Every structure is written in structure tokens, then in C-alpha cells.
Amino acid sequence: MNYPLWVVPYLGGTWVVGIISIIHVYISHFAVGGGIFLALAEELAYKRNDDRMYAFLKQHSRFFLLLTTVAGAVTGVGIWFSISLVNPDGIHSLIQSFTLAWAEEYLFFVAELATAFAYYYTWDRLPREKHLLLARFYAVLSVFTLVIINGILTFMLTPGKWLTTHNWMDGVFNPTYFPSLCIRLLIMLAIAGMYALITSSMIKESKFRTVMVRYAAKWLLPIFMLGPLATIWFLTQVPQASIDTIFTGIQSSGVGNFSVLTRALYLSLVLSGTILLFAFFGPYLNPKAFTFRIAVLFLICGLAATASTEWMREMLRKPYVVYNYLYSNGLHKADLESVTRNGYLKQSKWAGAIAKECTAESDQGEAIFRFQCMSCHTLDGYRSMRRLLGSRDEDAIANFLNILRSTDPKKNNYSGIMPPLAANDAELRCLAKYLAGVNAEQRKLSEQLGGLPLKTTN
């Protein structure tokens, strides 16, 4: 509401976050349960004295370092550029509310990559209990950075006592911080066995490669025997307004076992249970026959959880940024009320700078589409507003419109995961006028990143 809009067409700037992150995830988990591999492995070998396990875990540490400082730094970097552009409101919140937490954060992310350096390039110059140490350190360090930003991913969905304090330590410590922790460290033990599978494939000796293949199998079975209890904990501390929208539904996502996030759900416990099935009867009960082919089967399969299990993560917390506070295009929920009744151009500073410059009502139509429903909707791509009209007129769209003003569930069947429309009557009008023609040719929207609205005659 207070900052400029970065306009993404077709894909839609939620897609560019969601991809960027998502990647980002599936390496930064590799960071510290990859962290926590390695010192676990490098203890086992030195107190098996086994020079076989010393070669295979440095080599296993360059693949770790190359991908976790390169891939997962470039990514983490990407996130941050990508979700300013798309919710700057949100991003300033977070790091508004949580100023120490991220500077905490960032203090042991710094010491993690100089250990993740060091604990490298020391091979073979450091005595193998010293070399063992860096490992062990290594991975506490890492787990710390988890501590704090798993604070504050579960802050955005139960900000709990932070709503009536705002107490920084309230946000951290929320309803889903410790369940949400366990989970994510559970996965995390999974993610460095699958990719552990990936360089254990490669090992030539046939009889080694066989203890190392079933070895980094055993790293899936934490989270298959304690994940579903860790998952029943967390979602015992989700509102329960959320985990109604999984099941029942909305009129745009389907209903019942149909709605998009249900599918989500069950399309991440198929590919953990594939996984699962995939891990025992492969290179546990089967090692000789699995190969890198198949471990990159394997790890794909697992990158696809990640994906869905995020995604609808995310999903939950709609139609909000931080539940029950911030809305997902950057309106606060207690501004709500007062920017309905006085217009949401007046109070909207970049909204409201371009509006001045349009004398169209369907102008100023556009410059509230752009600000209010762009965070989510595309004009010709994703959740694309052209389908979603269809063929409704100017009055039939002002209707729907007004419905979407309401914030009672009983009136608003889209409340739950669509923020509810802030507009007075007068720019409810200009956005049906703006939204009834979008798809005439003359009012096909510019596909520039930002800038004025296209000037049209009323």
C-alpha cells in the first residue's frame, strides 16, 4: 500500500518468490541437515579409523560446500531482491518486528560459511580429532540459524501474543515454532540422506559403495517414523479458520477433497510415501542395483514434496502476510475499516500518486487493480482475471465487487483466502468500469514493469 508495484506478467510476482524460495529451501535444509551429516559420518569414520569414509566424505564435502554457499547463497540473496519487489509492505514488517532476530540470524549464517571453508580446506592438515571439532561446530552453527528464522516462517502464519505485545521474543516463540521445528529438522536429517544417495552412487568399489548407499538410506527414517507425529502437532496449533479452508474449501478453488490445497495435501503425502517405499525397497534393501540415474530420480521426487509441502504452507495463512494483521497486498487489517470508508486512493500513497494523473474513471480503476489484486491475480496468466470474469458486465462485476467489500464469512465466501476489497462506492465503480473492460482490445494492459495506467476515454 506504501511502496511501488513490480508487475510480472503471466507468471505473476508470487510465482517468482515461489520459485526462487522454493529451490532456496530444498538447499539451505541440505545446509544443516547436510551439516549435521557430515559430522555425524566423519565421527563414525574416525572411530572406525576408515580411510574409505575419510575420501568419501571429502569428496562429499566439495559437492556440499559448491552447492550450499553458491547455489544457496545466490538463492537466499534472490529471495530477498524477489519479495521486496513483490510484498515490500511484508518484507518491512518482518524486518521492522524482528530487527535482532535477523541480525542474530545473519551473525551465524557468517560464522557457518567461514567453518564451511575452513572445515574444507583443512583436509588432510589438520589432525583428524581437530578436523572433527570444525565438523561438529559447523553443524551446531547451522542449526542455530534455523532456531532463529524458523521463528520467525512460523511467526507469519501463528503470530500469537505478538498481536496484543508485539514483543519480538512473543513473535518467535509462537504456537507452531517448536512442532514447525521439529519438522523442519526431521526433513532436513531426509534431505541430506537423499542427497548424501547422490555421491554415494558414485563410488566405484563396489562393496564400499553398497555400505554408503544403504548408510545415507537410514538418514530417511527419522522423519517417516516421527514425521506424521510432528505434522499432527503442528497442525493441532494452526487457526482453525485455515485448516477449514484445506477441506472445505472455496467457490474458486473447488470444494471438499477437491479444493486446490486438499490436492496439495495429497499430492505431498503421495510423494513421501513414494519416497518412503522408494528408499526401503531401493538402496536399503537393494544398494548394489541403485545408481546415479536413480538417485537423481530420487532427489527430483523430493525437490516435488518440498514444492507442494511449501506451497501449501504458504496457503495457509491466507489472505494474509502475518496472520490476523497484515493482509497479502499490504493493507494492515486494522487500517481496514478506515480505508474502505474514505477510499483507498486518498491513503494509498503510490496508488493514490498515479490515480492523480488519471482523469478515466477506468484509469483509476486500474491503478486500485494494480495495488489490491495484482499481488495475487494476473490479467492473462496466473489466476488470470480475464478467465476469472468470463462474461459479466459492468453491473455484474460492480456486484460481485461489493461482495468482496464484506468481511463476513456469511456474505464473503472468498474471505477466507482473498483480503476483502478496500474501496469506497465511487472506486468500487471505477474498478468495475476498469475490470468489465479488460478484455476489449483498446484496454489491453501494458506489459511494462510498473508505470502510469494506459489513458482511455470514460
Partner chain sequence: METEKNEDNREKREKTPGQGGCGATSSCGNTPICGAAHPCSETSTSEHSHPCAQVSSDFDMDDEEEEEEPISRAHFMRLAFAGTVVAWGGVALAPIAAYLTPPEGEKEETSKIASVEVCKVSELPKGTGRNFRFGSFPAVIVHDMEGQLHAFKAVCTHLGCTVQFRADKQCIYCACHGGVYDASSGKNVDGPPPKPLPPLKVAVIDGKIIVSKA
The other form holds:
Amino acid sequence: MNYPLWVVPYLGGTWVVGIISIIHVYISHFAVGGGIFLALAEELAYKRNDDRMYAFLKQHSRFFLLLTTVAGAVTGVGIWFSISLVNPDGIHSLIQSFTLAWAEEYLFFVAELATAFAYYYTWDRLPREKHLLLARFYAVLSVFTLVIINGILTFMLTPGKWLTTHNWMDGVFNPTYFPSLCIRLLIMLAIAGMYALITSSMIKESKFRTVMVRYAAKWLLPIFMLGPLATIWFLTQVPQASIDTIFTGIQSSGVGNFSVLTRALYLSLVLSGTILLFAFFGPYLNPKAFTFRIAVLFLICGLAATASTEWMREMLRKPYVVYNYLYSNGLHKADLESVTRNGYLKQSKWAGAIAKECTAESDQGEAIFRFQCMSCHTLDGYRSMRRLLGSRDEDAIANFLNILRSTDPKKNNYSGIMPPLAANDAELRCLAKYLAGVNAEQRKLSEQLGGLPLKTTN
Amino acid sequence: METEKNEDNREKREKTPGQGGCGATSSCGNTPICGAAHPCSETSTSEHSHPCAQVSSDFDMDDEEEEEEPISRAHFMRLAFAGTVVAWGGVALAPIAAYLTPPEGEKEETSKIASVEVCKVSELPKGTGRNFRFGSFPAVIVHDMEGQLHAFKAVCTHLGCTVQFRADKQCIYCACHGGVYDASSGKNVDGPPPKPLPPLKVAVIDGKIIVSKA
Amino acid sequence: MVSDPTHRHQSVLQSLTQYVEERVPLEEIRKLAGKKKVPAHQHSLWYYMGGIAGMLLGVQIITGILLEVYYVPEINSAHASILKLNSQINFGWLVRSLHSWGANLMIAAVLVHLFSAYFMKAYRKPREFTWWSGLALMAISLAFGFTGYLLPWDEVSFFATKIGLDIAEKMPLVGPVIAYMLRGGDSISQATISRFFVIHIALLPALLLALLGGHLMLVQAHGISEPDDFKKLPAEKKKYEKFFPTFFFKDILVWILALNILFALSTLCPWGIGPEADPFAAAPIGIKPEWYFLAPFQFLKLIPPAVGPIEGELFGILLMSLAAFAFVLVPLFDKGSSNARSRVATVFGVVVLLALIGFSIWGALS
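Same protein, different state: after the form predicted on its own, show the form predicted in complex with the partner chain.
Everything in the complex follows now, all chains and molecules, and the chain you saw is the first one.
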């Protein structure tokens, strides 16, 4: 509301952030998990004095270094760019609270990068035990980059004591910090195993390949043995309202937004389960026939599981960016009442400035739409307004918007998944007028067809 | 989730016999890093035992090893892997069980019924009886020769058939296995029933027979 | 003492195995599986399609049985029972979505399997019966799709059935009788739902399982078909994979992938349900059949009302029947002895495949 924001047609700004972030998740998790993998595998190679394994690790670390440093850094910066364009109010809050934390994160990142380069370029130059030390050092540093960012990510779902103390340490070490740290570490090991499967599947010599493929496959076990426990621990710390949403999805309709959280959770469980089956029947029982092509398919499965899990976790937070503090459209929960009383445009710096230039009511409506709705909706693409509005007329839209203004879940059953509408009566009218213009064509079409009743199913 | 816990217990059970051979197992499964460290110590075993590295031979492969160790690390690893697979597969059955559980609110409201109007007294002459529905179960009412009204739950205490009043013998009779109850007290007097019929309360209001829970 | 339980455990297992082996010809089955080989070449990918279709059939059977628990094949309750399934039953939406998406994926897998067998010339001697049973299985799969589509009794299912039966009626001689029998009268009604229900859950499954049994037996008997250029290779260059365990475990991996796709579709786009069918309402604008009937639908739309003395629809149906019939006759035409005939068969296959794809896309866009 206080900053200009970037409107992305069809896809929606959130998906721009989402796509960049998920790529970053893949790479950063590989960076940490792969760091541990390199250290432990090198230790094994050192103990057994196995030259084949050393050669393999050298090969693997080149692929590792290229992927994590280049793509990791590019997507990391990409996240910063995209979130500050798409949700400036949200990032404003986070930067204000965690300046110091992010500075530390940056230090760890630079140290990690430096060690990674030192590690790669000293293969065969340093004595083996010194190089092993370097590998261990890298593994520890890469875990440290997770230590900070995990705090900020979990803070958004469970701000915990921070809501009252506003102390950044309370924000970082929030209720879901440790369970989430466990889950992420386990996922990292699994991803490291899957990437290692790809490089091992390329080993020429068949006997050694069998050994390495099996070794890599076993890296998937920890997540499946301990993951469920860590997840239960995580879920006990999550707000009750989010848990309730999951159960509603099991019991009621699978269609529509209400159950999307449940469906994402279930998809994540199914995909994870099949990864285990895949690892068992593929590389573990049948390592000889584990080809590069299968390894790639396997990695795709694994990354899909990771993506659906992250997506599910993001949706747990609905309708907030910072739970119980900041709504997903950049509106502070504490401001809601005064905004509804005085008017949204009056209280927001940038949106208000734009609205001053608009004379027509529907243009003012559009300003509100852009700042309050477009963080999740688009006109024609993702969660399309044209589709969702159906053939409602202006009054029907206004009535609906009035429901959205309520924060009482009994009156507004969207309250668990959408931020409440923050607007006074005149602004609500403007917004309705604008939206009635958006779906004007559909309304005309349905009137020509004899005014069929509204289709609200699906 | 339940299955997952069982899986963990099983893991512990498997560990105990294996303690002699594999020090690594004691730390396995407590922290991710150690859990990961475990497989690497395993490769050393698998490497020398893997010249044939084929699945068919895989299953017999351990027999020689087991002579020295009750459960080898490779064997444990295989059990752990297979066990985790089974546990996760079992989770797939949970939705089916949930699906087959009937939704709430379907349970018959009628079971809460406390009283029911059967008919007028004039419609039930002396020496006759009739079955009627009392909420979710059948009931029987008897107008005996003395003019007394008796009502019982009409579910035979033997195997749950529905009983009936027999005018010819003036008793309550179960057609399934020939159980006989006394029509005025509900007492089991002949045949297999082990217990008397549970009685219901009868009242006559304005010439109508009202039966309610005793 | 520590080793005792495991040894006892082992001996119990052994005696159990012995008990079973004395009574079930496991040894022979194992030998058979051991002998079976799968040719390894660049087109090996297509060997997985039949397995995928079979796995999806398994999903259809399980979810189909589960759906029958709640579905009511009665004209006033059918739609309501699906609504209840979608909104009140735990995981009802999931079971139904798996069944609907699974049906689509299964038909797609069967189609790919059919065309890959066609282009690899797997219909040649001695596999003619395998080919014909496969064609029959394809037809049964489509019949499954057609009958199952009516059962939810929503707007589109009603009109799709109406149009489908009207087309069937156009067939000379037998058409009207078939349509009348399937419909159970002159219009789509309770009788149609009952008949389609019986066909969908009793008749077709029985036919399918019997035919599939025969199909698989023939595949075992003849071994896996090798394409021409593989057969021509010198013996030492022919590479084979053992069916068990190598190919079998890879098969499982492919099934897992297919299952993942099915679950992703079912959870991300769960199957919805339209408004209840009203036999007297106008057809909704832009109504289209399912994608696997789109090509013939679009083809019939293009044909003028009359071609010469023949009615347009009839002409279209005859033309399509001829093309289908050519698939039945192809093993008799292309026996592998003549290169020219082989080429004709390939070209014909390509033309039909392109026509199917082209008309389907056209139909979807128009």
C-alpha cells in the first residue's frame, strides 16, 4: 500500500516469486546436503584409500560447484528482486526486523562460497587429510547458511513471542524453528543423494557404479525414517486454524480453494512415498540397470515432491505473510480497523497518491484492486477474476465484497484463506463498479442466453 | 503415523542383536548426519560381497555372513529399507479406511426416540399382539387375556432375530431357533434364549397405546 | 542366544516356502520368468506402455469398487450421490478424481501401446491373435469411457450420451436396434442409467479381464516382439535384458512415475461435477465430448448433410469404420514378406495417427 508494485498479467506476481524461489530451494538444499555428502564420502574414500572414489568425487564436485555457486547465487538475488517488486510491504517488515540476521546470513554465504572454491581448486594439490578438513569445513559453513534463513522463513508462519517483544532473536528462534530445521536437513540429505545418483549413474565401470549407486540411494533413508516424526513435531507448533483447514479439506469438497492445502499436503505425501519406492526398486534393488535417464526421471520426482511440500508450507500461512501480523496483500492486521473506518486510499501512501489522479469511481476501484487483490488474483490467468466473478452484477459483487470485509469466520467463510477487504463503504462501491466492468462481457453473454442462473460450482 | 512409530521400534529391535558387529548402528537414526554416516560404513561390506551384484543373488547372499553375525549390517540395511517402504505403503490404506467410514450425521435420529404411539386399544383385541417399530429396533406389544398390556424389545436374546406374539400358544416366539418367552413377563421359558426380553413401559392415554422406554 | 530367534525365524520361513512350493508350481513360473528376455534397443521405451495401461487398469478396478460403495444408479439420486461423494465423504473427491483421471490416462496409454505395436509391426505372424485381442481391448476401453461418462448424470454426460447414441443409430440395419437396446427405450431415462451401469460394472469388466488374460498369455507364449532392424542384427550385437529382475524393476519405476502423474492431476485438478442433467434443457453452448471421442466428433461435423445419395453422417461413419477395419485386416495384408506392403501399412498408420491428432486438436480449439 505504501510502495509501488509490479503487476504481472496472467501468471501473477506470486508465481514469479514462487518459480524463482523453488529453483533456489532446489539448489540451496543441494548446496547444503551436497556439502555433507562430499565431506562424508571423501572421508570414506580417505579411509579406504580408494582412488576410484576420489576420481568420482572430483567429478561430482565440479558439477556441484557450478550448479550451487552460479545458479544458486543468481536465483538468490532473483528472489530479492522479485519479492521487493511484488510484495514491498512484506519485505519492508522483514528487513526492518531482521537487518542483523540478514547481514550474518550474507557473511556465512560469502564464507561458504570462498571455501567451496578453495575446496574445488585444491583437489590433488593439498595433502589428502588437509583436503578432507576443507571438505568438512565447507559442510559446516553451508549448514550455517541454513541456520539463519530457516529462522526467517519459519518466523513468517509462527512469529511466536516476537509479536509482543519485537526482538529479532525471538523471531528467529520461533516455535517451528527447530522442527523445520530438522525437516530441511533431512530433505537436503535426500536431495544430495538424488544428485549423487545422477553422477554415479554416469560411472563407466560397472562394479564401482553399483557400489556408488547403492551408497547414494541410502541417503534417501533418513528423511523417510525421521521425516514423519519431525513433521508431527512441526505440525504441533503450527497455528490451529491452519490445521483445521487441512481437515476440512479431507472431509469436504475437493474442488475450489478451501481444500487446496489438503490436496497439496496429500500430493506431497504421495510423491515422497513413491520416491522411497522408486529408490528401493530402482537403485537399491536393481543398481545395475540404473541408467542416467532413470536417474534424471527420479530427480524430477524428487524435486516435484520438494516443490509440493514447499507449496503446502506456504499455503499453511494463508492469509498472512507474517502470521497474525501482516496480511498477504501488505496490510497490517493492526491497521485493519482504522483503514476500514477512514478509507484505504486515504491511509496508504502510494495507492492513495495514485487514486488522487483518478477521478472516475471505477478507476479508484482499480487502484484498490491492484493493491489489495492482485497480490493473489489476476484478471485472466491464475485465480482469474473474470472466471470467479461469473456473471454477477454490480450489486451482487458489492454484497459479496461486503462479506469479505468481515473478519468473523462465521460471516465470512473466506476469512481463513483471504485477507479481509479493507475499505470504507464508498471505496467498496468503487471496487464493485470496477469489477462489474471486468466481467461485463460475460454478463451480457449470459443475459443473451436467457439469464441462466449463476454457475458457482467449480 | 502409527505405522511409522512401529517402524522405529522395529529398528531398535533389529539393532540389539547387531550390536557386536556394527558400532555405527548405535548412532543411526538419531541425527541425520549419523544416519547418513551409517550407510557409508555399510558399503565396505557390500563391496566385497557384491561381485555378483544382482538382485536374485542378493537375497541368498547373506547366508554365509550370518554364520558369524546374527544380523549383518547389509541385512539390517535391507530390512530397514524394506520396512520403511512397507510402512509408507501402509499409509496409502489410511485414505481408503477414511473413505469407507460413513460420514457423520447419517446415524439414525430415530434411536433417540423415547416414546411411540402404537395404535388405539380398540384395534388390539385381548389375546392378540403385534410388532411395531420403536426407534431403530423392533418391538412387540401383547394384549393378554386378562386385559393387561405388555411391551418388549422384539429382539431375541439368543441371536438377534425379531420375535413375534403367537395367539395360538399365547406366548412370544422366535421363529429362527424356536425360542419361547412368556407373553406377560418376557421371561425366557423354552428353547435357546439365555435371557428374558427387555421390557418397555406401556401407558394408555385417551384410548391410545403409548410405549416408552422403561 | 542372540542368534537363536533369527535362526528359528529362518527355518519357519523355509518350511513355509517349502509348503507352498510343493503345492504351487513356483519353480516352473520362476524358470519361465528366468527365460523371458526383453530386447534392448532404442525403441525399448515402447515396451513399457502395456504395463502402464495394466497398472492403470488396476487403479480403475480399485477406485471403481470404492465408488460403487456410494454411487446410486437411480435417476433422481445419481447426481446427488456424486455430489455427496465430492463434498461429504472423506477422500471421496480423491477416489473419484483418481477414477476419472485414471480412465483418461488409461485410454491414452492403451492408444500409445496400440500405435507403438502397429509401427513396430508387432501384428505379424505369429502374433495376429495378440493384435486382434489388443484391438478388442481398445474398443472395450472406449466403451468403458462411454458408459462411465453417463453415470454422474450431469449436464455434459447426458448430452454426450445422447449424441453418441444418436450417431450409433445412424448405422445401417443394426444401428436403430443397438441404440434402442442401449437406451432402453426411445429417450435417455432411468432405463439407460441402469443399462449403462450394468455394462460398466459387470459386463465390460468380465469381457476385459477374459480378453486381457488371453492377450497376456499370448504375449508370454510368443515372447516380446522384436522390430525388423533389431532382428536383422547379427546375434552377437543383439542385446537383451532379463525380464526378471532387470526389466521388471524398471517396469515398477515407470509405474511409479505414471502413478505420480495420476496423483498430481487428481490433487491439482480434482474432477468437478456440472449441474444435474435436465433432459428438456437446451444443450449447453460449446459442448464437446471427451478428448478420445473428439476426433470422430469433429470429423462428422465437417461432412456435408449429404454426400451424393448417402446421408452425410452415415457416410462419415462408414468411412471411419473402414479405417478401423483396416487395422483389423493389417496382419493379413502386411505379412512381412513384402517391403512395399510394409511401407503401405506404415504410411496408412501415419495418416490415421495424424488425422486423429489433427482432428482432436481442431475439435479442441473450435
